[in-house]
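A lone chain, given as structure tokens: the form predicted alone.
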Amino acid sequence: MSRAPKSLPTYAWEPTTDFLAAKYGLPREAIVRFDVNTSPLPPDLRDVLAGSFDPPLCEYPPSDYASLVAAAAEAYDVAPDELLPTAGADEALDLIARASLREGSVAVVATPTYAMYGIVSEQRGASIVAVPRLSADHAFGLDIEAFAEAAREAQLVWLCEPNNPTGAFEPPERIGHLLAVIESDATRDGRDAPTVAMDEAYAEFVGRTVLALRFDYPRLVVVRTLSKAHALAGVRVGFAVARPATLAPILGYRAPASVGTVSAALGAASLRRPELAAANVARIAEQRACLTKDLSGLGWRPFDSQTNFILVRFSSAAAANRAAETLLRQGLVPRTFGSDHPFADCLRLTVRSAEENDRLIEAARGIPA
């Protein structure tokens, strides 16, 4: 007897800009993304696409990503070996699961959070235990004492610093603490300690990392991305960082060739000049607190960022979801909550340029909070 296929958990992406401008009979050219935390303007790297590649595009890329590793360890300080480029942070995130976690894992998040972490990890067969993070009033800070206990039972912890949708991020020190507990912990119970998957995708926007925690913890992988600081969304490339031996294993479920070539070359070029993703993070702090001190004066209820977003808080989830529709109305796409999400009286937006925050705030004016 055949059994039916399990129904796996997938992630849902946000509609298109077409199918937005087509649902609300708006030119295409009227529609600003301020749900997917993206930034306004790529880099300028027009010459790297005009030239030529080695090896050329009808061959695979090379199979040790040698030009981007170098130029990723010079960014990031850490040794070659130390690097695996990805597709994005979302296939470091996905190899991690893979290589941590089996049927009946379990993994551990603080929530809210990124949806990723779970996803990946239910499609691995693991139970999640979801930590709720500390109030607005403590910056949603993590439940160290909770955590931790929660860590006792898992195979991999998840974390997000800075944090999305919060925008809040937790001092290195608390951080380095809860894996000195952690690890603690494992010891005393005669097990090993879980991995740690520490994602760094905003970590440029408060210029500090915990990847120096790696030599106390080595169980820690670090995964950055380029595609917030380094404005390459649409160019896939991230990497998942960790001592040789912890990134072993992990390596072994990617797929060959998983970063092309032009990604793999873009993504070189942009971590070779470093004053580009300096320029759009100053760019964008600066477009976050005028974006922030207008929302506020119209009595929205922003919460402070870190980040390329922020999150804000309306009187219910019905008001929230009042304001989302008469955004979207108007072409600007705030990124919702479900109704049984924690933030679900919320709207999350992103920082954009100067031009398209003005309009979102004239877009604002009269709308409740």
Ligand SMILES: Cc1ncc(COP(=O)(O)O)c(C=O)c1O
Second form
Amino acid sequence: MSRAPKSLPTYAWEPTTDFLAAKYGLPREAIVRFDVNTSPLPPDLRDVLAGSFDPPLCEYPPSDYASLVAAAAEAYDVAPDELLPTAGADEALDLIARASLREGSVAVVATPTYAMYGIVSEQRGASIVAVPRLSADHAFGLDIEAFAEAAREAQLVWLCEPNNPTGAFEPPERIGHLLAVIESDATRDGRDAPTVAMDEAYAEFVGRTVLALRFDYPRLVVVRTLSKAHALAGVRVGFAVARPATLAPILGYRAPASVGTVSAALGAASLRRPELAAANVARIAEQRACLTKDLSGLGWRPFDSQTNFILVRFSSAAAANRAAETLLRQGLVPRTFGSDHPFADCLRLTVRSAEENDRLIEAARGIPA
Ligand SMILES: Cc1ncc(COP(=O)(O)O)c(C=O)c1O
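Having displayed the form predicted alone, please output the structure of the form predicted in complex with this ligand.
To see the whole picture, the full complex is given below, headed by that same chain.
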């Protein structure tokens, strides 16, 4: 019996800088990406690029990525056998979904959150239970009770702290409490506790992590990336971090050598020079405070953020769309949300350099909030 292929959800990539320059009739250099939560400048790793690679680029990278893994083990304070290097956090998310979900499985997400959790889960044939986050008045916190209840049916639970796109942060103590409830519910119900994937893409901006909880909740998988605080989004290095027994089935789904030798070398160097990421985080925190203040000064309504992006609410979805279009015509690219999204009346703005943020503020002057 043949079955018609089911159409699977896919991720719509942001339009390219070249596309936007052509669309708005602007030179390429006039476009500034406030939409993808990257950093304004890469770290200076020219010495790594100028050196020779071991093994040379004619060979595959070593399957254990020993040097990258050693650097990450030291940086994250975990054992080497608790680390799986991946091509960015996104590959880790995909591998976790592959290892945890089957047709008919259930995955839980706290919405609004990063879209990939829903996409990679549905691609595996799982259904999604979306638990709404608390309101802005409660700093978009997790509804712990509702979330734990939903987790009782689930094989996989997705969490993101600090959360994209809210910029809000649930302290590790609260996550510890949630994991304890999930565990005790599973024991009481006589079933396996679900895998819990905690995406910590922005962890360095708050300087806190739930990694220590992996000993109490061995099915915890923490996802890290060098795309954000390390300012290496183009390099594509991330990690799944978990107890070895939890990591083993996830590793089985990775394509051989998905992280290239050049990326592994740049990633290892950045992890071994933590002062580079720390300086980027400090610069962004300073700029975030200025940008938040300047946006408020214009009458815009930015929410508090712990990350390198700021969520801003407008009076309506139409007002948010008009603001986005006015910024885009000047080459400044905000992140918008579709009309059926709970944040249809919001824009998300990446914190960039002082000069780029000033351009944004100048362009925003006079745009009604
Ligand atoms: C929460 C979150 N997770 C993962 C990613 C993707 O990270 P990477 O570039 O490491 O694939 C992003 C990128 O914006 C993100 O916001």
